[in-house]
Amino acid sequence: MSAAISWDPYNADLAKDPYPTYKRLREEMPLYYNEEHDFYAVTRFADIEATLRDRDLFSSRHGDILEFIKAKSVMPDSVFIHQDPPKHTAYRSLMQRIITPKRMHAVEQDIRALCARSLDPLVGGDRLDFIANLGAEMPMRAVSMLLGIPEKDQIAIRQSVDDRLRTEAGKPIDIAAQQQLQQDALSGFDEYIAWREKNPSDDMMTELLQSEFKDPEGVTRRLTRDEISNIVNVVAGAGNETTNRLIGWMGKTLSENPDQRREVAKNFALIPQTVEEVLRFEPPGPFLAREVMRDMELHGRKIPKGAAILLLVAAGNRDESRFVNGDSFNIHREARPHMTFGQGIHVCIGAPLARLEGRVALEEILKRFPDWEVDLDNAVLSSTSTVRGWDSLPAWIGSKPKNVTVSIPKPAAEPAPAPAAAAGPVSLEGTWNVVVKGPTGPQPAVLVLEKSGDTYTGSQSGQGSTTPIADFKLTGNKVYWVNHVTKPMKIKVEFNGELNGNVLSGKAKAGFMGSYPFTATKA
């Protein structure tokens, strides 16, 4: 007698290889109910397809993520991927006029140049990381180029996307924290939009600013600033995430199927169908969610109105009734549509861009590195329940050298803080030269502090602007303050440090961008 089937989207161990469980669910329990998290799940291709196409019975009004549906989350109308008609129809129709095959064709050579920029420095070496060296770079730059986001701000955008998708192992998304990250991200686009409005160009943001559409109430108008922020945030997030994961899965899957990889390397005409097979075999988004709008019955079991139902796309993509030997990777299999980009009215609007980037990326990789072997011992699977892919996927160029063991170096331990000066408290009043070691290099600023009684006030200058500090606290030798930065984007920066003599050191948490070390010395 086989063990009972249990599937939990937050189980990090199961995420490493969910496919045996998916197979059992398809065969033994095509409608699965998880009592702990109170959701239903379907795994057969036909059931997933029917659900995606029945927009009246299965709603996206609270989004397509389980936690959002359970929380009855309400998104702005312009976050159209999380809406039903007519809201979805109005904004999607506008986007279909902007994300066109002609625009995608026009950027192919730019995407190829971005791949070369990432890969050329690796030629002649013996290692590459499919994520760090390509997946985390090219998609971010490509979608930012389409939108008109300056390169100096692109890392912050990608980090925002990563932070919003990441979950603590074994736990659902923290809705409140996610909403705050979302709000921080949206505020970061305000300056881009204002600047592009005064400096129009041939990019999507300019077109969003200038295009008219018929809104959900039937009024013909232009988008508001908030609507543009929402749409740009959706496009930037989806454009970064899907292709990043796809590149990682291409690296792993073709490493594990070297005969097929070498065949593709000799015949680039096979690349489009190879990309499709990778998308089927390892979809970056393994499942979607919907809300059930009325009582229904499926596979002899009742599902109540208001229930959340998960569509396990990754399971349906391997359904033997749809794909012969579905658990095997085969670049020559019969061409049949898969579910990776969804179906029906919510089919992924960015799918043409993801396919283009995947095709160009694989061509450029194979031109330089026709053989590789993934170093799975040192690969890192992402901690997120909404997408599945790699944070790091290192590989040997060619094949793994014999008798060689490579490990990822552990980060150096934080040095123990020096003891506070013994000769009484150091005056904080005056000018401090602050340097934050951000992702794009050192970021200097000047902090000026004034004291009145037991209270400190002051200002901080940097990036061409000066803003007052807030919430300054001194507890022993622990120092905390907040700086509300306005340039190059609006963001809250929290400084937590220790005072040792005339030096302050610690971490600066820059909103959705993450935390970075800082030091400050008395001028």
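The term rigid core refers to the maximal set of C-alpha atoms that superpose within 1.5 Å between the two forms. Numbering follows the first chain given and starts at 1. The structure displayed is predicted, hence computed values, not measured ones. What changes on going to the form predicted together with the partner chain:
Relative to the superposed core, Ser201 undergoes a Cα shift of 2 Å or more between the two forms. Superposition of the core reveals a Cα shift of less than 2 Å for His338 between the two forms. Once the cores line up, the CA of Gly453 ends up 2 angstroms or more apart between the two forms.
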Second form
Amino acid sequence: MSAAISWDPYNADLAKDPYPTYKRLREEMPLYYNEEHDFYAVTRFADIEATLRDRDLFSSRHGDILEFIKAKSVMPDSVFIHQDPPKHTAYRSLMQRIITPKRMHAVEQDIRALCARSLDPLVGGDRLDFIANLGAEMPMRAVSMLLGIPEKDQIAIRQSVDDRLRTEAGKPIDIAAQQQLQQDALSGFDEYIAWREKNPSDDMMTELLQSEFKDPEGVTRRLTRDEISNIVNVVAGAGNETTNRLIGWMGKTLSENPDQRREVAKNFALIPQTVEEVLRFEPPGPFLAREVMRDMELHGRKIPKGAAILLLVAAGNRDESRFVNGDSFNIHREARPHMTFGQGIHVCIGAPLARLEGRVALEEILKRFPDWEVDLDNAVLSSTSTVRGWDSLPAWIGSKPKNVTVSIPKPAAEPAPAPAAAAGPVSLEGTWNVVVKGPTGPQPAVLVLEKSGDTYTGSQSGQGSTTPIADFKLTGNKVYWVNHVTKPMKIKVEFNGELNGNVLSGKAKAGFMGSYPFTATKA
Amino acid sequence: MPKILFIEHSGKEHLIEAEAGKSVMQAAVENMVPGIVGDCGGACSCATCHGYVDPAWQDKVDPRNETEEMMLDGAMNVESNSRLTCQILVKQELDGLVVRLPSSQF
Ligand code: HEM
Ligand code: FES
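Complement to the form predicted on its own: the form predicted together with the partner chain:
Expanding to the full complex; the earlier chain stays at the top.
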């Protein structure tokens, strides 16, 4: 037998190419136990499928993320991704009536327009960043549109808030209250719900406000504001970052398979199966976790009640017993369902939207740029226990300078000087795209820093609210700041990070909720 | 065992033997019929097991239930003979059932 296999979702080196390890795990150790982090893992397609289908033995009551299960995390009932039946069933069946395939397909033209708006300015240039130019923006807007926050309405909400500010201006000015109002206006969210309540439309938000459902106690009622807010956070959290990663993986995989890309560029009818193959080959969410509810045995090994088990979707998707030559990318392979959207009662409710976004994005990219080559030297890969994908993925779409070579990407966390460091470290001042790998999935935020003298000040927006940051400190390349988040709940978040090249990464400590990794790149 | 004929949108036919007591979706998935996905495993939560029951068979299969109606209400390319095949139970009387498949499940 060969050397012991070790696999660890936090090992950044392994994240670059985890597939040889997955293959060994599937073949040699179909039930893996990691002592250091105390979790079990399965890698074969059949085992993952069986686990996801047995919701009594494998529970989501503490969530579907390893750290959450270990922390015995508890979330409000309406965070349904984090529940078992009957709580899950109550909210899921309501959401199923609201987030329908029909409604998701209705935003196709808007998604196309968003892609065009992002890509048109790049035509004639040399570079395209799959993340900065498309992935970071479009999926977030697509979810907003699905929820029913079209741009014109965003303006209308702002207007109604502004009007109210004006009518109150005759009274003594309460600056704190004004600032609060302004923040709320920016955050828009509560305001938006209130506004939508008075201005019903045929969108999802109106339906969330008006629909009756049978709650987990069996009472027929409408959703509360808090429940709506939680549900919107779950949907936005589950739908942004994952689809962003899908766009990155389409860019990377099709760059490395130019023959297949050319074939697709000539025949757009191949696009849906191409998206499907990218989803199988590089799943944006490579792992799901569950809690084991009874002592059990698998592959001759005992698993105790209460253990955390990781389902390596990315490994199951390449299981040779299901996918011939699973490690090769082949858009013409026999169509067989993969595991990227999960299986069973928690199966991704947004899969039709994700697939639609993938298809439309690829169509719009290929229309303008039939050829590209990713610049891995300047790309940033990140991997956590929830998502794996590109934080930045620039590509040459025009002439590529001769002195550029393509090599293995550096993971975000690696302290090696990133390429930008050669041109001097990036200045902290300016706008940073921050991603915290938080409770309901990665949470994007925007940090804007200003410098006056030696002091930095600024603000941070995320989850629909903007707040000033506090206590910013820079010591060497170590950075510390505090963000008092107000949505979805009031909580103090402390960021402790290191600046390496053009990437700022470290831990974000969110009060009693625990610490989560974060990465920030300059916008 | 009852036989079921699945006809892909392209016209390609798959005649399979289905076990009574399982759902039509399960029978299709176990026999690798392309075009039936069945992501939610029959929980009536995904609508990726959509099929059109041949009009000659429409009266012989159990009628749509409430959840299925609701799911079909939000699904794509729904016709009067549309069904979520995870909600149809295979039984001896359905020997010869013909199910046509949509061009895509997503
Ligand atoms: C490529 C993009 C996407 C991937 C890979 C993905 C993957 C997944 C997976 C694997 C699950 C199951 C989690 C579990 O079993 O614990 C899930 C659930 C979920 N997804 Fe997605 N997703 C994507 C896009 C979206 C989009 C666009 C939306 C929103 C419109 C969305 C909304 C949700 C929701 C609400 C759940 C929770 C369902 C439940 O617990 O019943 N996802 N997703
Ligand atoms: S298998 Fe999901 S609805 Fe039938």
